[in-house]
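One chain comes next, on its own, written out as structure tokens in the form predicted alone.
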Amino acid sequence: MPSLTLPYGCFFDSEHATVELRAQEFAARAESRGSIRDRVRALGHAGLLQNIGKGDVRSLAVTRGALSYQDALDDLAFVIQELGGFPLAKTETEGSVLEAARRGEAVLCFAMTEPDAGSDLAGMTTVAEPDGHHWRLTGIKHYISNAPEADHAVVFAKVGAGGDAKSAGRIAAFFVENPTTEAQSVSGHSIGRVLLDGTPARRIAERGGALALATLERCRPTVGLAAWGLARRGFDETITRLKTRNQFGKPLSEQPVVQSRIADMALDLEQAALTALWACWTRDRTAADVRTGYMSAIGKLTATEACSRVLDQCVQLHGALGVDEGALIQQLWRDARPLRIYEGATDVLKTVIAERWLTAG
């Protein structure tokens, strides 16, 4: 299994190699982990969830790279625990739930996206109304990773007219126990809707929009390393295939046009790793109250687009086998494709990057 801490050591401290090795050992175990709940439990027992909400971003990155290289669902189980756990750690709320999540005994989800409000937070229609010391939420969240198996959800909603005048219309963050969900199907992932119909909730942050952005800025660049893991696995499988598959009297690896493709893939892999790690390093070295949306956007966009090109080349170089329904290469491509959409779609991130320069000066 490839390493990130060895070839890109300039981004890491000594403890990151230990984190990566632990994740690699977990990922390499020849065992069937089944459902997301089973995977979360296994991750917790292996100690990979112990730093949810409090570890550094580079540790998340190397863990995601190792997990996704072997199994995209292990990576999904891992990172959604972080997405759901960081808001609880940041606000110092629901401590017992957070500790259960770190042990792998509770499954979390992060519910923000709606049918008519994805990246556009201002378009959010889920409403929160006060009910004594608690709140009730009404609306629908969809395409929420791990929702079908979630024990708890961090939900973002607009405060309704029943709230105080200062907070009415503002996005706040809420905690929901045992959310009502229904499954959706996206490339074999555990994804679904969170259905809110006067659902009881506890408010954990009045400034929910800022909390959501802080969470995404932390996790977004690590998406690039998840993409790198998938693409590197595809690249390694493809190199093996090219060395052993003979065409026109010699291995495909000796064909000049194939070698040109290999070079393009290698360049994209290096670009993906370097840019995403730079964004992770930047987040770790920047004060918590200073935004790093620009760097996070560049890290995620560059890496996911580059890795998508790599896997497309892998499919092409495998020929018909690359689109065979049971083939690993086609599954890697399917697993990687959503990474260019969630936690900031490519086109939205381009807007973030452009605004940084258009508003400068």
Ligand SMILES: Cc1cc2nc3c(=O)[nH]c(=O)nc-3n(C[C@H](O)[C@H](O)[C@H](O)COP(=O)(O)OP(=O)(O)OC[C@H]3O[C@@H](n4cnc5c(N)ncnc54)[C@H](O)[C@@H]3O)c2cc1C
Second form
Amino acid sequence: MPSLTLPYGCFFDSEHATVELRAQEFAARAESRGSIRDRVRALGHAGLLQNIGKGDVRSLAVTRGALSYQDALDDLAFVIQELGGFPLAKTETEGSVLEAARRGEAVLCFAMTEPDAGSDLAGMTTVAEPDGHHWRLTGIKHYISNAPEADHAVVFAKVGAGGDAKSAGRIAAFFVENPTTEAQSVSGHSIGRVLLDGTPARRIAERGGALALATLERCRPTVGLAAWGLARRGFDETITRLKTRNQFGKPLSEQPVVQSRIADMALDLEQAALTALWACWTRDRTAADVRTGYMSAIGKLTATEACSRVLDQCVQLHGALGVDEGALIQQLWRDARPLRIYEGATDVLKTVIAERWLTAG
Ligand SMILES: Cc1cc2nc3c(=O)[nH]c(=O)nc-3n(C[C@H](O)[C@H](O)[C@H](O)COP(=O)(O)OP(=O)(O)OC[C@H]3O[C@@H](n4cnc5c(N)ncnc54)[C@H](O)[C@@H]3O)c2cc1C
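Requested next: the structure of the form predicted together with the ligand (the form predicted alone having been shown above).
So here's everything in the complex, that chain up top.
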């Protein structure tokens, strides 16, 4: 399994090699881990969740690279614990839940997207009304990763007319126990709706929009490393195939056009790793209260687009085998596709990047 910490040592400290090795050992274990709950439990037992919400971004990145190289669902199980756990750690709320999540004993999810509020969260209609010391949430969240198996959800909602004048109409963040959910279907994912119908909740942050952005800015560049793991696996499989697949009297790897494609894939892989790791390193080196949305957007966008190009080349070079539904290369291609949509679609991230230059000076 390829190591990120060796070729890109300039981005890492000595402890990152240990984190990566632990993730690689976990990923390489030939256990059948079916459900997200089983995977979260196994990740917890292996100690891979112990820094959820408090570790540095480069540790998340090397872990994601190692897990996604072997199994995209293990990576999903890992990162959604972080997405759900970071808001709890940042607001110092629900400490016992966070500890259970770090042990792999509680499955979390992060519920923001709605049918009419995808890229544009201002359209959010889930409403929160105060009820004594607590709150009640009403609305629907959809395409929420790991929701069908979640014990707890971090939910974003607009404070309703019953809230105080200062917070009414603003997005706040809430904690929901045992959410009611309904499964949806996306290839290679565990995903679903969170159904809120006067559901009891605790408010964990009044400024929920800022908390959501901080969570996404931290996780976005690591999506790039998840993409890298998938693409690097596809690349390795493709190199093996090209060396052994004989057509026109010799291995395909000896065809000049095929070699040109291999070089293009290598360029995209290096570009993906370098840019995403640079974004992770920048986040780690920046004070917690300083925004890094620009770098996070560049890291995620560059790596996910480059890795999709790599996997498309892998499919092409496998011929019919590349589009066979049961083939690994086909699964990798499908696993990589949503990464350009969630946590900020490529087009939306372009607006973040352009805005920085249009508003500068
Ligand atoms: C596999 C998967 C897992 C997910 N997990 C979660 C989760 O755990 N929690 C959660 O809250 N959400 C989750 N989501 C939802 C995800 O965050 C949204 O799908 C994403 O934000 C895009 O919203 P949308 O699908 O409504 O697309 P829309 O907002 O309808 O946008 C569709 C497309 O229009 C384009 N577009 C949109 N806005 C602009 C613009 N301003 N300028 C130019 N082009 C634009 C983009 O190409 C975009 O892809 C997940 C989605 C998927 C597919």
